[in-house]
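Take a look at this one chain, the form predicted on its own, written out in structure tokens.
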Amino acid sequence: MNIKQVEGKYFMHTYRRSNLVIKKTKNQFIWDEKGKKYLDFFSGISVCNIGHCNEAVIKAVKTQLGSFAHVSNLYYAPVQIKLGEELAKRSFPQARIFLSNSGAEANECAIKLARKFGFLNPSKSGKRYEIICFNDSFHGRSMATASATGQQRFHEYLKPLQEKFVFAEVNNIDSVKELVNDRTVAVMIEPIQGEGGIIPAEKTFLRELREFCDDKNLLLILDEIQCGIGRTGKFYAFESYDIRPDIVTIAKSLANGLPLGATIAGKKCAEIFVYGDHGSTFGGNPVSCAAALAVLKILNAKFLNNSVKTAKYLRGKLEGLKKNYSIIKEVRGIGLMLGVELTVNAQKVVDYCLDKGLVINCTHNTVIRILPALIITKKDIDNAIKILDEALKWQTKILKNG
């Protein structure tokens, strides 16, 4: 049997895989079983943010193994210590940190953070506990995080979901504001939406949304898993912003492909856990740890002022091809998390690229989703567009021809 036969065989069907089997990756490139290279512009959904098999995480990793990989968050790892220190120096005043495996279960602490607060701080009525999220939001697909998601596709087969998430607009203060009663307790937003779209929350609607949470005293939980980490030129979302959460949560390419997530929550909750409220077995595993602080170091100024300038070069290149073309609806998005919706379903033209040696995705059904790794050059963004061209050009053929 091939590989494809023997997936098929002994996996659940959870996955919808292209054909492409992977060999071996390095910086910003992937090459298959036959040896064909590609270019990487997904980064395995934001994951190896700072390339594949980079050489600085290798070596941590190779080091922290020679020492441990598992000693139990019943004693001091510390690796993982300095990891919390760092994070919490890159994040707000007296923050406290709690790692985890993936941003799924990052979101699951945040929620089950803020339900602490709202039993800890009630309203007059009692007790508060219902959490405003958005429409077209994606947080997770554990039972909470899955009800906390806007999308009704993912809530298919798994109704009844957990009680009490509520969906206001995206950038739409008044939504928010309809839904507020004595029961709230927080609100629940991606900076950025990534499988919504590549949706940007507007700042003015961000600054008017932390305005409200403090008149409120709601938290506002910001979910970083995929605009986090450098992505949008900053290490967080929220400082394009110039706002501060009360909650952020981080995962994906905090480790750079090993798993990994972190809740980060500022002065008015940092104290609300106490001992035996929460906890993870393999959370915060020395040898991810070791990978993360890697990739901090790696993220400095300079690295992430690069970024910046290079995201700027692939946004002004993706305008060009929206002005030649009128299936492109919109160019949008922040930094290196940019989207570009069609007017027609995007997979076609996805997959067409994987065919010319660029890989990207396809989300929301009409949106090309570009998530490349920060360090690509003007060069790779150049043979992208190029490649994304003739994808173009050749579906508008083809809807012009019928």
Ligand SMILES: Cc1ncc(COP(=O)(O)O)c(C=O)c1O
The other form holds:
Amino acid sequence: MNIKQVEGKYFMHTYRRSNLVIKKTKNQFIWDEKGKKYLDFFSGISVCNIGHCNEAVIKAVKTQLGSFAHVSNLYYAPVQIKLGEELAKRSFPQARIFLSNSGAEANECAIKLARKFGFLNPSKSGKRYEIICFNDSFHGRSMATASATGQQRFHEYLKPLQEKFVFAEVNNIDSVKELVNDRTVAVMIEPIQGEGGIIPAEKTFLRELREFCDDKNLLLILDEIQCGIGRTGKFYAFESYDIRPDIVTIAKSLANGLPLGATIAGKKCAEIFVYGDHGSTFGGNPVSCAAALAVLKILNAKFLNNSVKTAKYLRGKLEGLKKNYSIIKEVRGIGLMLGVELTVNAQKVVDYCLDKGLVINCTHNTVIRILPALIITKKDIDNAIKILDEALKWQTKILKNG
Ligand SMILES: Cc1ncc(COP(=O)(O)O)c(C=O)c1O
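Okay, that one was the form predicted on its own. Can I see the form predicted in complex with the ligand too?
Once more the chain from above appears, this time first in line as the rest of the complex follows.
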């Protein structure tokens, strides 16, 4: 049996995998089992933001692994405490951290924190527990985070869902105001929806949302699992919006490929968990924390500014393609989190590009999702655009010929 057949026989069929069988990676490149080289403009869904097999990360991981991999959160692991300190300093004043293993777990923690906040800060009608989320959002695959996800396709077989998540429209403050009641405790939003098709929240909207949450004593939870950690050119996407959340969640690229999630709470709710309220055996694993510390060291202002320049160049090239192809409806996103919406399903274009050595992704049916490592060069962009151009030409020709 080949690898595809073995997977088909022994694994639950939860992923639609492409035919790429990976042998090795380095920086912004992937090699398949036959030695073919690919330019990776997807970074494992915004995970390897500083590139694959980063030397500093490898060194940090090896050193920690040689020292200890796990001791339980009932003891102090210096590397974990150091990471908490670094993250808190990068976040907001009086920030407190809970470390987990994944995005869904980071959001679960945020939801539990909000529920406790509503328990401790009731309205006249009693404790508050309802969370306003958004249509087309994605917050994870656990029961609570799937219930908080605003996409029907993730709900169908799960029903009954976890209760008390309601859904407003991104960039429509009135739709939020209509949903609020005396049970509402929080608003949870991705500053840029990823799985929803790269939909950035507008600046005015996020600012209005911040004001509205302050006014009603609601927690503003930002899910930066896909858009955070340098992807937009700032460490957090919310820095581009000049607002500050009450809770921010991150995961994916925090440890550049090792499992790690973090829930970071500000002063309104930072102190409300007490012993026993929440926990995780593996959360904040020392090896992942060592990797994350190496990541944070690399993500300095110079590195981020450089990625902004790269992003501008890529954006310009994509806008250039839009002028040439009527099947491109819109180019959108912030920094190196970019979406190219087509008038047709984007999967065939993505498959064509993979065949020619460019890894990109299709999300929300019609959107080409581009999430390259932040270290890509202009030459990489030129090479990627050449392939994408060819793919769009091919797709246009097929559509013309019916
Ligand atoms: C915005 C957002 N939130 C949460 C998650 C869930 O993260 P994980 O798959 O690590 O549980 C994802 C994953 O794609 C995401 O993009």
